[in-house]
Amino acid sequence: MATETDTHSEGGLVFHPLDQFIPKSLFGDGPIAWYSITNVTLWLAIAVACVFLLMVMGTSGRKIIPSRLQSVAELIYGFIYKMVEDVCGKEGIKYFPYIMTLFLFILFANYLALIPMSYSPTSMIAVTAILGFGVFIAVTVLGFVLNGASFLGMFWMKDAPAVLRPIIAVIEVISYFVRPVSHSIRLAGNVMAGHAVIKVFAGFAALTLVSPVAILGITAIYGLEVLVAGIQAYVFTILTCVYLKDALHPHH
C-alpha cells in the first residue's frame, strides 16, 4: 500500500489518495508501453512467487509432522477442495486447480497490498476484468462442450408460467453476461475503497489537532483491510464455484 507524503499548497492540506493506483515505470520516467515493468507487474510477479514459495517450496519435503509452511498449505488446500466439492460435487474436483490458483493468487495479492510502499494490483480493473472474465468464458465454453445447446436451458425457467418464461429468460441472459462485470469490479472496487480511505486518514494525520483520531482511524480501517482481503478473495472463489456449477449442472 503506498503512502506518499502528502503536500501542502497555498495553506491548505492537499492530498490525492487515488495517486497510489496509478501504475509506474520502474526504469525510467517515460510513457509506459506493453513491454515496460511497472509496479503493477513488479508486484505481480512477486505474488505469483509467494504462490510457488507456499505451494511448491513449502511442500517438497512433506512429512508426517509437517512444518510451520506445510501446515498452511495443507490447511489452505483443504478448504478450498472442501469448497469445490460441496458446491460443485464431484464432478468440480477435476477443475479444482484452477480454482485454488485463482484463490491463492487474489489473497496474496490482497495481503502483499498492505506492506506499506507496496502496490495492489487487484485494486487494478484492469487485472480483476481479466480475472474475471477468464472465468466468465472457461465456464461458458465448459457448459457448451459438456451440455451442448442444452446448456441453454439454463435460461429457461420451466417451472415458470408460460406467460413469463420469455420475460424471466431475458433477465436470466442479461444477469449472466452481466456477471463477469459484477465479479471484477466487487474485487477491484473493495480493494480499491480501503486503501483510498486510509490514504484519506494518512492525509488528515498531518494535521496536529487530529493526528490521533486520524491515527486511530487508519488502523481501524488497517484492521478491517485485513478482513476484507481474505474476504474478498473467498467471495471470488466462490462464486468462480457456483458459475462452475451452473456449467456441470445447468438444469440444476
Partner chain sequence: MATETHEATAGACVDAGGSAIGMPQLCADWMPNQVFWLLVTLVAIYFILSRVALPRIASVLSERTGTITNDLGAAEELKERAAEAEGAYDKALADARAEAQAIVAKTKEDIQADLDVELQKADAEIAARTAQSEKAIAEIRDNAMSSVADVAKETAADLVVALGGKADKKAINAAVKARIGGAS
Contents of the next structure:
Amino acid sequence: MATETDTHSEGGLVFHPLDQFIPKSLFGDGPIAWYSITNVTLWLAIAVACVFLLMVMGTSGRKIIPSRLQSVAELIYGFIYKMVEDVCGKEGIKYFPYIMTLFLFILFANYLALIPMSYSPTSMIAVTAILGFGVFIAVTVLGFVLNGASFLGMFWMKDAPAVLRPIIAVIEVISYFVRPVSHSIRLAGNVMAGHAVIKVFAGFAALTLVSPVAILGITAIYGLEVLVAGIQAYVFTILTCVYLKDALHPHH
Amino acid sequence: MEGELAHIGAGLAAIGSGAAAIGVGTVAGNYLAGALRNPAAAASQTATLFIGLAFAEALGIFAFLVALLLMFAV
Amino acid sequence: MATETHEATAGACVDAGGSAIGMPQLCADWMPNQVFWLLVTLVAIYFILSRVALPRIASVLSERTGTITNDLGAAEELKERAAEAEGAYDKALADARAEAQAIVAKTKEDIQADLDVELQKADAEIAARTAQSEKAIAEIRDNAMSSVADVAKETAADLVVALGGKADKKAINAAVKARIGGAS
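Given the form predicted on its own, state the structure of the form predicted in complex with its partner chain.
To see the whole picture, the full complex is given below, headed by that same chain.
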C-alpha cells in the first residue's frame, strides 16, 4: 500500500500504469457484481464480434477462389490445423475446435487491447488463469481417461538411471503442476508488462524535455507489442498442443 | 520504511528481466546459428524455437511479476 | 491484500482519486465478473466456430482440393490427348515421308529399268550396226582385194604383152599371187 501515498505526493509526474486495467461498470456506478456489464464485457463482446466477422461473415461466400477475408480465415484455420496435427498427431484433430477457440480468443483479445483506450482482458490474471487452469484440468482429466493409471508413467523416466528416477519424478511432478501457473502468467504478464510500459512512457511524455524520446519509446514499444500479441497467442496455443500431446501419448 | 524496502526489492527483481533477456538471446542466437548451418531443417524447428523462447521469457515475466507485487501489492 | 479486500466494501480496490489500489488484477471483487464474461465469450466463440465457421471452412477447403484434383486430372487427360494427337501427327508425318521415299525409290527404279532397257536396246543396235558395218567393210575389203588381184593380173598380162612376151595366164596368176600374198 506504499504507492497510495507515493503516487499522490509526486505532483507533476504521475504514474498510474495499472489504472488502465480497472474494470468499470458501463451502466450505473454500483459495485461490480458477477453479472454486471463492464468494459471487460464490452471488449470481450467485440472480440466475439470480430471472430464472427472473420470466421463466419468472411467465409460466407464459400468461394473456391477466396476473397481477402476468406483467405485470412482459411490461413488461420490451416495454420492451427497443421499445428495440432504436427504436435499432437492424428488423435489430436478431435480437439482442434477447442484449440482454435483458444487461439482466436487470445489473438483477438490481444490485438483489440492494442487499440488506444481499449481494455485488455488477457492482461487479467483471473482471465488467463481460467484459460491456463482450464487447459491443465482438461489435459489431466483427458490423460487419466485415455490412459488410466499409466498416465502417471509420464513422471517415471524409464531410461534414466535407477537412482535418479525418484528425484526426476519429483521434479517432473513439480514442473507438471507449475505448467498452468507459467502458462497463464506468461500471457497475462506479457500483455500487462507491455501496456504498463507504454503507460510509463506516456507518463514521461508529460515532461517537455523528454517527451520526444518518450513518444519514440511509445512507438517502439507499441511495435514490439504488436509482435508480442501475436506471438503470445501462438505460444499459448502451441503449449496447449504440447500439453495435449502429453495426455494423448504420455510415453512419448 | 517498509515501502522503501519494497521498492528496492522491486528494483532487484527487475534484474531478472535482464537474465531472461540473456536466455531469450541464447535461444534465438542458437536457433539462428543452427538454421544457417542447415537451412532445410530450420522451418521444422520454428515451433520448438517459440516454445523455448516462451519458457525463457516466462521466467523473466515471473521476475516482473515479483517486482509488480512488491510495488503495488505488498 | 487479499485478506483485506475480502472483508472490504466494493470500492476497496479503488482509492478516492479513482486510481487502483495495488494491482487491479489481484482485486478479488472484480474477478467473478471477468471469469463469468470470459466463460460466456469462450462458449460463444466455441459455438460460432464448431457449429458454423470450422465446418464451412473445412468444406470449402476440401471442395477446393477436390476441384484442384479434378482440374489436375482434366489437365492430365488433355495432356494425354495432346500427346496422342502429337503421336498421330508424327505417325502421319512418318508415313507420308516413308510413302514419299517409296515413291521416289519406285520412280527411280522405273527410270532405271527404262534406262537399262533403252541402254540395252541401244547397245544391241550399236552392236548390230557395228557388225553390219564390219561386214560391209569386210565385203568392201574383200571386193577391193579381189579387184586388186584382177587389176594386177590384167596389168601384169598387159605388161607382158607390151614387152613382147606371151601372156601365160597360169604363170602370171602364180606370180601375182606370190606378190600380193595370201590376201585373197
